[in-house]
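Given as structure tokens, the chain that follows is alone and in the form predicted on its own.
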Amino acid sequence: MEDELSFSDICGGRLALQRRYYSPTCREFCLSCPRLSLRSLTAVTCSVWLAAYGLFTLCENSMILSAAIFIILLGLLGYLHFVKIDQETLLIIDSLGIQMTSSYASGKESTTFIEMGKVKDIIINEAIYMQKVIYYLCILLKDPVEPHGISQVVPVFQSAKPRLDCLIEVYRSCQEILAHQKATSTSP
């Protein structure tokens, strides 16, 4: 089963949710932020284009003009394969465990596995960002020496940036499985 859901981000930007539920403990989310806006990219293009053409007429160097040119090229592959994440991917499976994919705009592909038996709890934490309270979804692991304590949390969603209701959407399933999946491992 699949179905769709739109949501926004912290700053009013258009989110799209994809829900797809394997089995009932299987479950996989994808959250898509908007493509690369042509607008801004030629903005960007035009404001370095006219600094250079500026610094061309008070030179009269051509080289001005060609560097201008590498450096647009340079700049927009390293922004479209470093930085602009299309989609990120949480996938969940109750026997395995979770995977975390970004998606970036170059087509490349990051990729987290992290083992059942090394999640304690996945929880909605809040932090401020840029003077604003923001909510978040991570995924808290279990410490290997102390059972009750947390080693790391790990942040979900990092680039999208989601609101809390789309991160309720999330967290209310994810807690279906780690419910089911604790239910399973203490029975006999």
Second form
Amino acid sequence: MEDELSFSDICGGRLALQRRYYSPTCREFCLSCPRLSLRSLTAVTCSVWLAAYGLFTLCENSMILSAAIFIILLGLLGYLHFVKIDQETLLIIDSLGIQMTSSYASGKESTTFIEMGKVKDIIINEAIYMQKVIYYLCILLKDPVEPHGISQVVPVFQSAKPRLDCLIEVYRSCQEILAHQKATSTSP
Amino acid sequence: MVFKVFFPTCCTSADSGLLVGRWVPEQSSAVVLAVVHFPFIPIQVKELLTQVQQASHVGVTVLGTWCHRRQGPEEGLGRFLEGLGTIFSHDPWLQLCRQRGGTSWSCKAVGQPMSPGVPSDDQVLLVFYDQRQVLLSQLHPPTVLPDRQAGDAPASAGGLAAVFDTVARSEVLFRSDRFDEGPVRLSHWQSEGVEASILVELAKQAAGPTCMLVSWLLSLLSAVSTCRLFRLWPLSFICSKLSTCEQVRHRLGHLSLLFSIQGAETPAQLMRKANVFVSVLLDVALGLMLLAWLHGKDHIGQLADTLVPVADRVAEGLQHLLQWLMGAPAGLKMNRALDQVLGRFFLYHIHLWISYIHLMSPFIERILWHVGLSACLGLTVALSLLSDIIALLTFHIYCFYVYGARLYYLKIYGLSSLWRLFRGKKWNVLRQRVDSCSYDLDQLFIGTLLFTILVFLLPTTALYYLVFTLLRLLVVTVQGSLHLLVDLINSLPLYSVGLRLCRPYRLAAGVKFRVLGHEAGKPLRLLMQINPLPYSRVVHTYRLPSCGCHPKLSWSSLCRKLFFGELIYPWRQKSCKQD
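Taking the form predicted on its own as the starting point, write out the structure of the form predicted in complex with the partner chain.
Now the full complex is given, and it begins with the chain already shown.
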């Protein structure tokens, strides 16, 4: 089962949430951010070029122009490879674990897998971000020493920053699986 | 709890047979290690399994049956496979079946009437894993405690670490290669036969005696270096100050680690040895390249020819600077008498320095030639030597800095104590605090007079101090960057980085799963892949310890020291002793 919903992030940008229900025990949520727009790319390139031409007319040194080309190329590569995240995926598998994948615009993927034994709960939390209060989904990890304590809080969908309505959708599905997990692991 | 079956990808195309593996009850997961093919004799299979159990301390049992249907449904085979469950009793008994198309899998776990959790088809997860990668990979951070004996049961290793542990321990099972003919035909990850090379064998044979010889030589060397002659005052003192000596000692430690007779026990130790080996190898290779460049085409002569004029020019520049300071630098009006005294003093110093360099100049080429030979010990040694040479050649700057700093320090110290007098207070040494105190009129008069004199003389001293501190900081920066380069070569774990580059699965940070597909009524299939360790963590985990001869100074404490005129890095101790 697969469906796609449209939400907006905290700044009002469009986000697409894809839900894939592989089985009752395995669900995947995929949040896609908007792609790099041509307009912003053109604006950045033009501004760098104008600055470079301004300097060039002042200093009359053609090194500045070639430096501008390199700066734009390297900056774009670095932005696509290390900064711009296109898609964030949360895969939750009952009794196995939770996997978070963020795929960058260049195709690089970074994955974190948290085993179910370490997960204490999944919650929605409030945080102060810049001048506003935002909500975010996070995974609480168990402290290995103290069973009731929390050792770490892992935020999910860190770059997409969806609004509360989207988070509630994901939260409900995750809680269903967690409840199922708790029910089956305690009964035998 | 959902029932999990870990199945090796290399067995997906195997013929029908028995599944051999380990059952982890606390996570209700079955780790399949191999498939035993028909025909077999049950006694022989049981014998093999007990052998493997004894060797690996892993509870390897027959988990169930594996059925690969190439043609249409075979009723007879199915019934036969069910019958096998009575011979090899296991709870629950797995029945894994693959249809002809290759995409349709079914898995049934038949349990005794044990629990309500007898999993239906929906509740089974089929996780495929690459046996070779899981066998060779090393989880970070290591989950098994280092003091644990290898023979203990891996009960505490939780979750997926248990899977990794099981596969790594049952290496005995995988030892037979594809061409082995045993009583029982197994299908699992197999090497393509053991390759034998005469060179490798010779190297293995030669490694032992070579290590013995080299370690004996190294122990001899260390015995010589600890003998009494080198403990005498000037030698030990100079050795502790020269970065070359530190570097050579560091490298000797590395070599004795490399050629030590007892082998590495844990993977971390092995990795450390390999890292040290690659680091030493790279160091020596770079050093030899430097040596070839220096000694070819008379580069040494050119260097010597440029070195003396450069030192001369530096001294000349300093002279000009001093003459500028003795006038009215940047339009400031200095105290003329003090300015002249200080300037002349420093000028005389430079004069001495220039004559010293001219005395040295005929020998410089010879010295450089011998110094160049040290590059065969490694680039790091040559760089440390270069740093030492820079320190020696800029000794005059260091002297100026020390004089300036001392004068400035005295001024600041006097001013601060006189400022307390000015306010009618004094420093109580016994109680370590500032007390109020009533001074006589004479005391106050003298104190105020001295305070005024010091305040008016302060700008001149401060100017000299500022200029020489800047020069000193320049030299320290150059030396510091050289030391950084040396540290980089010393501590970069190149072997681990190369391993991460070429065999990403060897250093695992964890696992990642990919959903292969799901049909209703069939088990969900997942592919387990190794998640490689990021480069930053590789470097962080396997960093070799560096020389550690640098004091850790924070920026704020550095600025504080500069402001109060205390001496900074690196010859601080030396100057203290001289003072």
